[in-house]
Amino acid sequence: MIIAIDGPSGAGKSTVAKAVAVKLGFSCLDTGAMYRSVAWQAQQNGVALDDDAALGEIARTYDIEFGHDAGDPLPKRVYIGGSEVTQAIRTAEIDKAVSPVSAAPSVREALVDQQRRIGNAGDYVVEGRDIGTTVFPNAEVKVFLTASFEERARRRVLQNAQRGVGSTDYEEVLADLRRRDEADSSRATSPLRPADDAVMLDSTEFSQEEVVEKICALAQAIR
């Protein structure tokens, strides 16, 4: 079974996806980390973020892998080309770089192939921007998770403070979320939008636990 969770930046997709995976005994695929890894590698290689061909070459030739602890369905480490980038891809600099990279058609094509290969191997919770519309259009459960700009900014500031990376300036984070939404929604290839058959979940007034329970109930209803 595939549970696809789409939505804008800062909606809590990654945290919710991991919690759903643990509760259901699924594996979790963090597609956002894959795009962030390509953005990081592009910076290391001196590749311009608008160079579609060069970005696509990185996505095709650098293997992206996730490290798991024994018996844990959640990835603890991220690697690209053998280099661990778990913390390096969670900086404010990569926050800004990931939207143009994820908009590159050649990057999306290369990473979609990898995502399908991984997800089709078992029961997965997969989160991103176009999972239910493009990557797994036949996913058994599709959710579009969102929240107000203000709530998303508040959560991202708290998250950044807890992990010690990224901006903790509320206004800066809020402006970046608005910028990323515009970029993700207006890109030509696989723009951010709900799948026609997705369940819409606005988590502004819900706790993380309530959102997790709602998604698990959707999955359990069809198993």
Given for the second form:
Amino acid sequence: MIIAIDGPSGAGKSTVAKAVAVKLGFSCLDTGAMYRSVAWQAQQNGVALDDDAALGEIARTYDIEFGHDAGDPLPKRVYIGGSEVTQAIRTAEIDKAVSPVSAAPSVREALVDQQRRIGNAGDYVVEGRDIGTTVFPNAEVKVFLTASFEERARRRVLQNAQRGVGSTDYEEVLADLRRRDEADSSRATSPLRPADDAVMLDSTEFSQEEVVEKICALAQAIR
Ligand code: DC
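Please show me the structure of the same protein in the form predicted together with 2'-deoxycytidine-5'-monophosphate, now that we have looked at it in the form predicted on its own.
Next comes the full complex, this chain leading.
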């Protein structure tokens, strides 16, 4: 079974996706981490962020892998081409570089292929922007998770502070969220939009536990 969780940056997708996966015994795939890894590798290789062919080459040839810590059911470590980038892909610099990288059609083509291969291997909660529309249009459960701009910025600042990486300046984070929403929604390839059959959940209205419960109930209803 695939549970697709899409929505804008900072809506709480990652936390919710992980909690749903643990509750249901599913694996979890963070597709944003894949786009971020390609952006990081492009910077390492000095590839211009508008060079579709070179970016696509990176996405096709560098292996992106997820690693588990001992005793942790969820893969929280991220590697590209054998380098661990778990923290390095969460910087403000990568927040900016990832927008043009994720708009590059050849990057999307290569990563969507990999995402399908991974997800088709078992029961997965997959989070991203285009999971219910493009990657898994036949996903059994589709959720589009949103929250107000202010709430999303507040959560992102807290998350960055906890991780010790990324900006903790509220106004800067808010401006970056607006910029990324605009870029994600207006790009030509797989723009951010809810699938027609997605269940819309506003996480400003519900606690995180309630959102997790609702998604688990949707999955259990069709099992
Ligand atoms: O979820 P995130 O903030 O880590 O995602 C990083 C960027 O990758 C985000 O700006 C949009 C892009 N992205 C995408 O275009 N498609 C996805 N399925 C996941 C993320």
